[in-house]
Amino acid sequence: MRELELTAEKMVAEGRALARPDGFVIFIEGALPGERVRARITQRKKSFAFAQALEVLEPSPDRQAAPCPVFGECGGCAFQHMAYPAQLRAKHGILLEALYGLPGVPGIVAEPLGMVEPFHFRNKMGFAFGMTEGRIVLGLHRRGNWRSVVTAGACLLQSPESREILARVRTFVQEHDLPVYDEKRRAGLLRHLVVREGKLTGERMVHLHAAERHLAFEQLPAVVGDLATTVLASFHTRVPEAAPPGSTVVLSGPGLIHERLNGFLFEIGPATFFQTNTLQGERLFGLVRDWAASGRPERAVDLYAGTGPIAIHLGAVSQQVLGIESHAPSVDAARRNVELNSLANVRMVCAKAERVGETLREERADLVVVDPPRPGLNPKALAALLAAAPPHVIYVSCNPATLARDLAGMVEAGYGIEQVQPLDMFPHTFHIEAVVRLERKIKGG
């Protein structure tokens, strides 16, 4: 492929740094905004290419060395040779761009809420089962190469003790030699090993993947020690590696481990979504709280709400709220959750987003909550939403894009953006999450 220079211009979507020589778009990998790089094209279309930067001619003052030492190799972390503080700047940036075209919005936009300590702030990991010189490996998968492992013991978003039990499985593994399940084949037996840990309350989950039982998973306990409250153990016999697994055993301790956010206890189950960013779960969760409570609501709703952790935050401000989440295991959990924190104040109900048109009539709701997943509010959702009218709607999203598609829609329905507060939950991706406060405007008012 052609080989170039390019002077970066910004940071956009998925990490990449943007060029335009004469005109041109390109996306570099590996480049941070205002550097001079040689680069290579990797992929060309009409209207853009993708390169991926080989040199540095003119680093930028924000390039530092990754601190971990498989960055690059490892798929994780896009932004690791960024100062931290850069990164804040970059992620503003996209968020700024995706909110553009609303008007006197990007005035508004607040600076993200960083991290003190950017660093060791995951409380789930997920590690990969692998083969290396005829060696079992376990971390994570390689940059382009789902099938390769990179060794994870130094990854610098995990705990220490995360680490620790990581070397515990591997060692193990290795002397029991027990072989790595192969989808190609579909013969094998280790498939994945998943680590999630309460930071607040210090309580930790071992989880291993397997396509199948084997005796020696019975020591599995004894070999992490103190390190874990419970250790589990599920299996996936001749199905993908992402399916739902067909049975799941408790090895040792409750199956299941627990986490405080802001004050409140949350159940967490072996499959139960949580956010992986605890103390910047409790700043978000928080601020929803706070926002809610300037305008004194008596009926909330908070749509798609998951286990209920944005539900349970509003029943600490409003008279009644409702819960709506369509996955039926996570009402489950959420509704042990609303049990455990003593809220009488707070019902869960299973019911689809974009079905909940008559629910949220009926509700009268003085202020609607929602946080969708990357693709944003499902359009009838949406359109539910903006029947019903409530006069306050807070939007919490993971995804710019869908951001500010939806927000369009509720502006020409109406809606004034009063308040933008970005919040950085994973530090050294390009992820970046913004909550949003929007009013509803009175005709002639």
Ligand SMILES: C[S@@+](CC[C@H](N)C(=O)[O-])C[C@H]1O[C@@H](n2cnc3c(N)ncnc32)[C@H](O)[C@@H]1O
Contents of the next structure:
Amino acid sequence: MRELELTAEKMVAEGRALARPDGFVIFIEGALPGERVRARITQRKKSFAFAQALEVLEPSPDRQAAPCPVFGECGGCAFQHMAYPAQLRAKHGILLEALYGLPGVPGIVAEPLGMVEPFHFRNKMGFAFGMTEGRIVLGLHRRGNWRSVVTAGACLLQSPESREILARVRTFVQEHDLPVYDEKRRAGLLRHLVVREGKLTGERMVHLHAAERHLAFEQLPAVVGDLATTVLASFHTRVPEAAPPGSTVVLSGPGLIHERLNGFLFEIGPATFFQTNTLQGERLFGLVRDWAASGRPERAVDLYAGTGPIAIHLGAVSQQVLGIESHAPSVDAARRNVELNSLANVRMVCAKAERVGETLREERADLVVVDPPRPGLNPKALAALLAAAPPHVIYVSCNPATLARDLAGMVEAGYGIEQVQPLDMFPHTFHIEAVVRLERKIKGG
Ligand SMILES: C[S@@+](CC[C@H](N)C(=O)[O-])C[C@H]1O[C@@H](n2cnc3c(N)ncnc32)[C@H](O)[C@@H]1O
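Hand over the structure of the form predicted together with the ligand; the form predicted on its own is what we had up.
Full assembly next; the chain just shown is listed first.
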């Protein structure tokens, strides 16, 4: 494919930089804003193209040597070659652009809340077993090729303890000559290893996934015992890592761990979803709680509630809280979390957001918090929300594009956007989280 010199203007979605030679749009991988690069076109469409930077001809002052030795090879991080303050500026710019045209933007969009120490923050890491030059590697999937594994010993997103667990498990499986599972041939044993940590409780879970049971696994608790409060193993050949019910055995400890967020305790089982960045999670949920408190809600609803962190935080500032979530195991986990924190004013129901019109109207909530997945609010869920017309809405978003679409619908229905606070939940990746506070300007409902 064709090579050419390009000047990158700014970062856009998915961690690419934008160039516009003669007005034609090119999305470049591997370039930073302001840089002149030699790039190869990798895919050409009618009105735009994708390119890969091959050489940086004029580097940006924000370019840095990636601290991680496998950056670029590993599919985990996109931005380690960019100084952290520049990453935050880039994310701010992408969010501003997505929200452009909405009333009050850019004035109401605050600077992103970044991390003071943007490494070692992940409370969950999944590692794959693979073979390289006849030796077992335990690491992360290679960028663009999930069947290949790059070693993760030096990965800086994990804790030093997780790193030590990785090293010990690798040595253990090598010493026992255990074979790696081969997806294509459907043969072998070892699949992946998940390490989960309560950053603020010190509890740690080691969870091995293998194609079938093996006697050697009984020794795993002794191998990682001083570092893990519980060790589990699941036996299945499912892709990707979710273990089917009944496939998991507890090898030591209680089979779950706990994490603390702003003083609330949460139970984390092997299949429980939990925010992977504890410290930023505290800031995110603390912000929702504080914004909620300023409206003095009597009845609050947490829509897309997951395992309940928002509902539980709202429980501290609202008289009654209803959490709504469609995934039944998450609802069960949320109920246990509510119990764990002795919150008699928080209820959880299992329901789809697009079917909650009546519940929302009956609830007569004065605050609804929504935290939908990346596709944003389902149109029926948005219609139900607008029909219920709560005076206050807080929207927690992990996708600026769907956030912009949903906010436009809410503005049209009479809501004003009061505040937008971006947070960096995933340093070194292109993900952007934003919390938006809305107030209903036109009375109705
Ligand atoms: C971004 S997560 C938020 C979870 C929670 N607020 C947290 O921070 O842990 C989105 C949640 O929406 C749930 N969900 C997805 N589609 C849904 C739907 N149609 N109705 C209700 N909940 C849904 C998912 O199961 C997931 O728990």
